[in-house]
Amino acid sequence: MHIVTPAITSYMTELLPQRHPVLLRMEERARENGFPIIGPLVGTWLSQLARLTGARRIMELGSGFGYSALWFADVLGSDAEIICTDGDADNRRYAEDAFSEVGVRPRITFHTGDALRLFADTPGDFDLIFCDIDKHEYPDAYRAAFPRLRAGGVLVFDNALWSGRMLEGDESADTRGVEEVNRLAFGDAACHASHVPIRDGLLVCTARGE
């Protein structure tokens, strides 16, 4: 089920401005491999999201080979922190040599393992949390996650609508991991919850604060 009709997803991409070199050379490395990246439309918003929040600590929960991370790099200070995770130490070296053509390596830490273990051991509250780590694992990274958020500071799930799977009767673990989250966010009193449907949704979770 297409969350967006393929027609304006075109529509809107043909819109934006020339990417990075690197980016577009990461989105063919992704439909070559058939590896999931969250896309230009969706980095473009994740971008404007840090940009408007003020956002100079962030961590992503599954950060495959860097795609994501280069979208926040770009609008972020030199004095900004990215913290990346991903279990595959090949998707950290080619990230790490993506960060290092663009220039923005210095404010970037990669980790290899589990995200949500890596996750634990790294201390201090963050201004945005990205999650894309597998889908039956978000309502442990919600619930880990969003207490670490600063006052007004947000948490984004990638894959929120999940192409409508939740509506054709799939009882499959990620499924019902993506539902649980989506029912945990927007029934805790102290988030506010949306969901952006552009490319396969996000949940996005503000911290209310005091």
The other form holds:
Protein chains: 2
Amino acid sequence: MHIVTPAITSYMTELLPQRHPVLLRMEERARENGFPIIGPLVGTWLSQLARLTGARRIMELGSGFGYSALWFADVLGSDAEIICTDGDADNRRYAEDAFSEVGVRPRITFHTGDALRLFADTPGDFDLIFCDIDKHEYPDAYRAAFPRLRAGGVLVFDNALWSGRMLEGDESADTRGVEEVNRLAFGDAACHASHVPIRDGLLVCTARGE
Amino acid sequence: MHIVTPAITSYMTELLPQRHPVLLRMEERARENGFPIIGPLVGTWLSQLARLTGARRIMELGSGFGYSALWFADVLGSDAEIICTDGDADNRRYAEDAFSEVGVRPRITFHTGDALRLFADTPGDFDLIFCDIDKHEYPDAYRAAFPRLRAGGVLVFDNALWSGRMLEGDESADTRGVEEVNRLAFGDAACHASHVPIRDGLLVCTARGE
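Coords for the form predicted in complex with another copy of the chain, given the form predicted alone:
And the full complex, kicking off with our chain again.
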């Protein structure tokens, strides 16, 4: 199931300004290998969000080969810090080469291992946490990450509308994870939640009150 | 043309928490009179945006009978200021009664007349400008409003995907206005633009650089 009508997605995509050759190369690599990345529409929106919130410290749960981190690094100043996590050391090596090529490697740290465990071992709070790990882990990620937002911070889950699988009777652990994180966020009186239906849908969580 | 698949819009809507009875009554009134309002999905997203950016001064170009202003007032503190504009004095009277009933009238000013003229006559800059006037006026609104954002501010246009009319050969002045404002924003090197495809689509504009 498409989230957005394909002709509209094409219209939105054609309006995007030119992007860095390294981002384009990563998009080509993702296409060739069938590797899931957030793509340029989500990248554009997500980096705008980082800019709008004045994010200085960003945590990524599930970084793949560094595509989303590069969108963040592009808009943040040299005083910003981005912490990446991914289970695959090859992804880390590829990402670090790309970060060096773009000149943003000093502001990005990339850890290999289980994202939620690495997150638990990383001290401090965050302005922006972007979660794109296995979907059955989303409820645990919500419970771990939402309390670690700084004032004015934002927690974002990718694939929160999950191609509409939750509307088609799919009862896999991943689909149940997506359903549960949506219920958790929208049912949490401490959370102001919204969906941004770009590509596969984003769940955006901010704290109510100051 | 739908922007988002209707089943997905229903899923998103069902997750929304309960809202104020005055908002519900306004939604009923909009349905009965065929009056266009942003609806609860855009309201939820827009008020989250106001919260995220810490908006203190908001300008609305085209306020209808006050539905969107009420979403803003709900999340902003009593030190915030919302300036509404609409061409219809009946809308102002209805809106002001609703603002009083919710207890937010002191923080909202409502001017009747031409929105762009009223905007030109209102001094100062804004943290958030929300534009929902006639679509053929959108390019002029962009040129007038974008330079009047405070640092970290955001300019939002409703109906920026315009039911896909621009993909169906519609050459009305309104459709050309939507096409042109999208080209202006995405083509402006000073602007970081994105589309948020909720309901009829939002165009979100923030300044690049500090």
